[in-house]
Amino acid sequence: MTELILHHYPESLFSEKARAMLNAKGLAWRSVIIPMIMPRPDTIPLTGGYRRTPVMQVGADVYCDTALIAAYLDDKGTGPTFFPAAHRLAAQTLARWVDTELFWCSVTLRFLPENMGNFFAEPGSAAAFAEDRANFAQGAVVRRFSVDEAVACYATFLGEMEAQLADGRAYLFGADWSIADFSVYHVLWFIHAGGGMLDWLERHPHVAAWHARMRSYGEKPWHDLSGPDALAIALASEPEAVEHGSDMPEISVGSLVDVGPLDYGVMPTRGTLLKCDVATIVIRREHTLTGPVNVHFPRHGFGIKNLLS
């Protein structure tokens, strides 16, 4: 298997989700640390306009969004599936709710003054981050949480989670993990990384034990790689073969398209459509630093626009 390369930064909660999934599966992977804010000269050549973090590179193939990364990793490495048949619908539904609704709750809570911790360790980084995310939020169609609403939402969720784990199960749906565990984990990790809300975990001992179990997956080591070296790997590689096809009659294979998230960070990536089905969208794009690359997106939560019509 071509080596797995994660483009991420330490403070990113979705990156923590990807790190935990890679480590839980016992997979070796390379780490490219990217800037928290733009510009990202060693990642944008791979992704085009897509700005969310993380992305996973496998040779000359780039996988965007942790939902798709999970699907790619599921039959790799060791351990149980992320998508157990008996709980697939429930686990996927919970994961999607957490990655959207509870995610925005966590953003409000993490950036409370008393819960900031050392998120902005460098002088001036807070102002630069705010300016960058204001640009990133242009065109977003999300509902932000007020502090009171976020506190109530998270308190309710922790209580329900405590009750779910009270029978001694190791994970949310039983003895084995599912995608829901990794989605819930990265949000809780983000909320409590600042240190100002640790007493919330202490008041929920079953959640605290589960959180410690999940956190152990995020703490394992990886091997560092520079951004230019990652680009060189893409340039020296060929994209994997893709079974061409489109389930959208108005957008055929070979069309020039824009693909991007529908909710926030809506900056699109432009390329030639190779595949569009109920699960994935794959486009081919090219850059002088990478050569031809295939960029993969999940269908859920992403839109595709035909530029030739």
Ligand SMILES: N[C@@H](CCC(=O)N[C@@H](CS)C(=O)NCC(=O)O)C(=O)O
The other form holds:
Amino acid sequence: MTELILHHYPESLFSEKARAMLNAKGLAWRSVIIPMIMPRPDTIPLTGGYRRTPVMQVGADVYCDTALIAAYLDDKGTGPTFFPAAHRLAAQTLARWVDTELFWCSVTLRFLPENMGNFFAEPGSAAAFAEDRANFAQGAVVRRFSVDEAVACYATFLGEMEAQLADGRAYLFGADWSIADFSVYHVLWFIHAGGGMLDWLERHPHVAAWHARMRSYGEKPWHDLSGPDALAIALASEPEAVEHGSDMPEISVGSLVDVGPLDYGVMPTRGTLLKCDVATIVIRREHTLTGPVNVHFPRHGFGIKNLLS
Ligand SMILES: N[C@@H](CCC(=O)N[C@@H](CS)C(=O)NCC(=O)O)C(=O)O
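Right, the form predicted alone is done, so what does the form predicted together with the ligand look like?
Okay, now the whole complex, with that chain kicking things off.
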């Protein structure tokens, strides 16, 4: 198998989800640490505009969004599937809710001064981060949580999770993990990563034990790779063959399209449509530093616009 390369930064919670999935599956992977804020000269040539974190590179193929990274990794490595047939609907639906609603709840909680820990270790980094994320938020359609709402939401969720785990099961839906475990894990990891609200975990012992179990997959040491070396790997590789097809009558294969998230971080990637079905959108683009690359997006939560219509 071509090397798996994660472009990420340590503080990123969705990166922690990807790291935990890679490690849980026992996969070897290489790590490109990207800056927490723009510019990202060694990642944007690969994605062509998409700027959310993380992205996973496999040669000259780039996978955007951890939902798609999970689907890609599922039959790789060892261990149970992320999508057990008996719980697939519940696990996927919970994962989607957690990656959106509980995620925004966690942002409010983690950025309370008492929960931040050393998130902004460098002097001046808070101001630069705020400016960068103001740009990132351009065009976003999300509802941020007030502190009161976030506290109530998290308290309710932890109570329900404690009840779910109370029969001694190891994971949310039974003896084996599902994608929901990885989604819930990264959000809880983020809330508590600054050392704040630890008493909330202590008051929920089943959740605390589950969190410790999931933590054993995250934050593992990785083999570093420089950004320019990752670009060179793309340049030396050919994109994987894709079965062409479009399920949209008005946008055919070969059309020039913009593809991007619909909720936030909406900066699109421009390329030629190769494939669009219920699960994925794949476009081909090219950059002098990478040569031709295929950029893969999940269909859910992403929009596609035909530039010639
Ligand atoms: N649905 C996306 C969400 C990714 C996301 O929101 N990542 C955050 C970091 S944890 C981000 O992109 N922040 C802005 C940035 O890193 O530029 C996924 O699952 O990958």
